[in-house]
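Take a look at this single chain in structure tokens; it is the form predicted on its own.
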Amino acid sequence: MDTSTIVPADISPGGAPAGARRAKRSRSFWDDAWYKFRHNWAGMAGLTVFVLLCLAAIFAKQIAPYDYLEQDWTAILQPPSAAHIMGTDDLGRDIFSRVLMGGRTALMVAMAISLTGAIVGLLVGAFSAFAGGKVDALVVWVIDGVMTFPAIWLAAFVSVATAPALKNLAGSLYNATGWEFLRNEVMISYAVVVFAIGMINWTWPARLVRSQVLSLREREFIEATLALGARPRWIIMKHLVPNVLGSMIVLVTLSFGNAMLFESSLSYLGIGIRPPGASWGAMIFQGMSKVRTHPYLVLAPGITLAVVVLALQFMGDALNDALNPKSRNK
């Protein structure tokens, strides 16, 4: 038999082995930071903590063993127990039940102001630092003050405030179409709180874009794009704004931490979300009056928020390590 001819199963046409081949192509920058992040065990912890909150806040009805608003008035203030593993408030309600519903509202505000602040912020601080001259001075001057009132108190404040505005404009709305949903008290509740911390979580990502536009706008192919005639809005979509990603990824993830306890906190002050709406916030509040005899009520939501909050904290801090050059290098 001729053997001159039989090429080994592992040698590729080009003489080099199939596996050297596959192992010279080269990773992407997001199969590397999806790499060193899977690699990182704080950074994993959190996202099995954050996934078993989506998940939880998802089937949340069908998870809790009694309806949230149910009120059994023979189980009134009962301790943990087979039949309520966190107990039951002054009301006869399943603890259990409530910071289940309770997580679906903190991760539903969270959602809503951390995508929205984002946007808004990459959208402004993009525009700003791509324009300059008066119109970044103006933004910049917006940003700074804004910041430096303290961010609870100012959420506060617009949320006291606007909070009537609100109520009529969905009064208003409910006359000329009729949809029920406007009259719901806790959905109102909702819109201003989303509405009162909005205002003021856009600053640190439009701070964040503002400071890496104006870096990014002076490289090489920002200049050939502006002298081939391309318009400021598409650079800043097609250039600009991929560019930051992997950072507002970042700042997302940190602020969905920073959304929940700033829900908790307007709650917690009775100007968040209203009853009968669950809420982490309101729990601890209606719980510290009894919380010598009966700490259930404030260790359940309490312990709750801080293992959500710190699992978020680490999530976002080994995401920083996978998508920063600079760590991603060490």
The other form holds:
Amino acid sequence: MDTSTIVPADISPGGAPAGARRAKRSRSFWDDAWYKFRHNWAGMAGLTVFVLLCLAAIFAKQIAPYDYLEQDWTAILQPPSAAHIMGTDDLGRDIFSRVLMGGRTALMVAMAISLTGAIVGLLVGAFSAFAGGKVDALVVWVIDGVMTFPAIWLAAFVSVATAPALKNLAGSLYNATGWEFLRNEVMISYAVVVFAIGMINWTWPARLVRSQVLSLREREFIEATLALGARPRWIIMKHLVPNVLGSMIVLVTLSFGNAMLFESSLSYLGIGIRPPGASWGAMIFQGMSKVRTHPYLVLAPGITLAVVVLALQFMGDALNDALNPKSRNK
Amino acid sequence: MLRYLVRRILSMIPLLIVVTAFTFVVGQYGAGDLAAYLAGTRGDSTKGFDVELYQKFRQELGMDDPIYARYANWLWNAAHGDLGRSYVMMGDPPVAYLIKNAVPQSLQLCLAALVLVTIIGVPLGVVAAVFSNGFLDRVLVSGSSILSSIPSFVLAPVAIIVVVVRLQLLPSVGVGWHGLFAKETILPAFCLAMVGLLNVVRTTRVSILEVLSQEYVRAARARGLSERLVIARHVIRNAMLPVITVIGMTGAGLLGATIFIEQIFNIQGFGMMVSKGLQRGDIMTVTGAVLVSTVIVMLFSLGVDLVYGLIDPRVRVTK
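Output the structure of the form predicted together with its partner chain; the preceding block shows the form predicted on its own.
In what comes next, the whole complex appears, and the chain from above leads the way.
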């Protein structure tokens, strides 16, 4: 690895003399991370799958051969064929089109969850570390408490318990504003799922940020910067953020996959995305009763979900190797 | 030791109170008006909504009391083994009775899965570490990544199709619980175990690698011990602490995943009870289940701590 920035003295501006080594621009941390990531086949495979998923979700309406809600009573429970590459379900809907729309759902929900999780976690973690003392102890206690409990149960419970309340809220907002989407049941179920999973998802970033802030605060270079009269804002932007960013990116990637899995799990349990909204989990549940005779009903959304979750897992691992060289196991 | 135990148990109580208070309050407000539900379903439907009956149910359920009084009342009863009744189910069965019938199956299933994940995951992690960054390491780690990434509600039906229907290696599960050592338990336990496999393999691998780089390992090698002896005597024993922690944490995750596995394998356990309760909006059952599962998870982590102390003399608490 060549990170030399020293330019040999005899290089004239006109061009390097024959034999002299061309001075390379030094690689920044991000160049270096990208270099490492690029050479990790699992990470690149994960990234490819993820990009494909994003494209498929964005252009779902254009790619899908059928409307995802269109019922064709002449083609019920068709096995995969040229006309329906993943077959049709018991209402004659094209499964491939539904998988595409399910991908859109999963992506949207996961994006909302991991973004809010990262922001809330960042704020809570930083606040807790800076406040210290009893406040800090309380926050840590809450985080530990949330983490001891089986996460999927908590999400499921919150989802069930808050759904009516959120529906009422949306109803009164509709009365006040007249915005049509507030009456959309599918939209409300999105909000419920995001809220329920978001309740759990903030704990990981919060823990990470808190521990990073605590350890940074003790470091000499921060003390030195403070002694030089730096403002808190400078320290946060120039020292804290760059130090946390790498781990944060890894965490958000991993939590993205997790959020997708949770969304599907809730929908599978029948308390997530409401029909007619398409969700992989709900599709798997619907196919379950016919799994022995029509396995593709479960396999098509199931394999898609598994591949995407695995891709994000591989991507997160590769990012971790690239961005946190110190934590890498030999 | 006894004092440590007592202090640990006492320190659990605040968390238990907060968790149950949260579920109780959120559940009571979120689930809608139980008295209205009862008056609507139990009353004479020809007469329309029976306000008198509604008031009677409100009184009976103590719904006119402030929420904290109701919670305190519920908690007091819970401490005496009464978790209220499930009004959604036929015959209003007591929640405690339902839980008492459901928990043993799930605990046995989790135990079986935990044993499986340990006897599969730990050796795989050791092998991966010994051949670290080699071909075998990559295969083992990505293999367990794949197995753990498949959601259990996909893995289980696929496993049923392949193992039970096509290959006919194991008998069909049918209905109910056949006992811890029945052939029917192998598949659900295995599917459940896969949930935690990656974590166990990974932690074991990293932990072994860390110990391998220690001085005393080099010293043991220098003394001329065979590599197998070095690993067996020096490395594994010292690397097991983080692994035990992770296995302990996996236990809680496995309990959570029973919600899918029990439904797919038709086991009338705790997870089945919770998933049905959630789908029916049976908030009393779910609140009771939350209390019991929190206690189980806490006792489990206490158990892990005690094992920790037994294995590592340095952690043993002296006070």
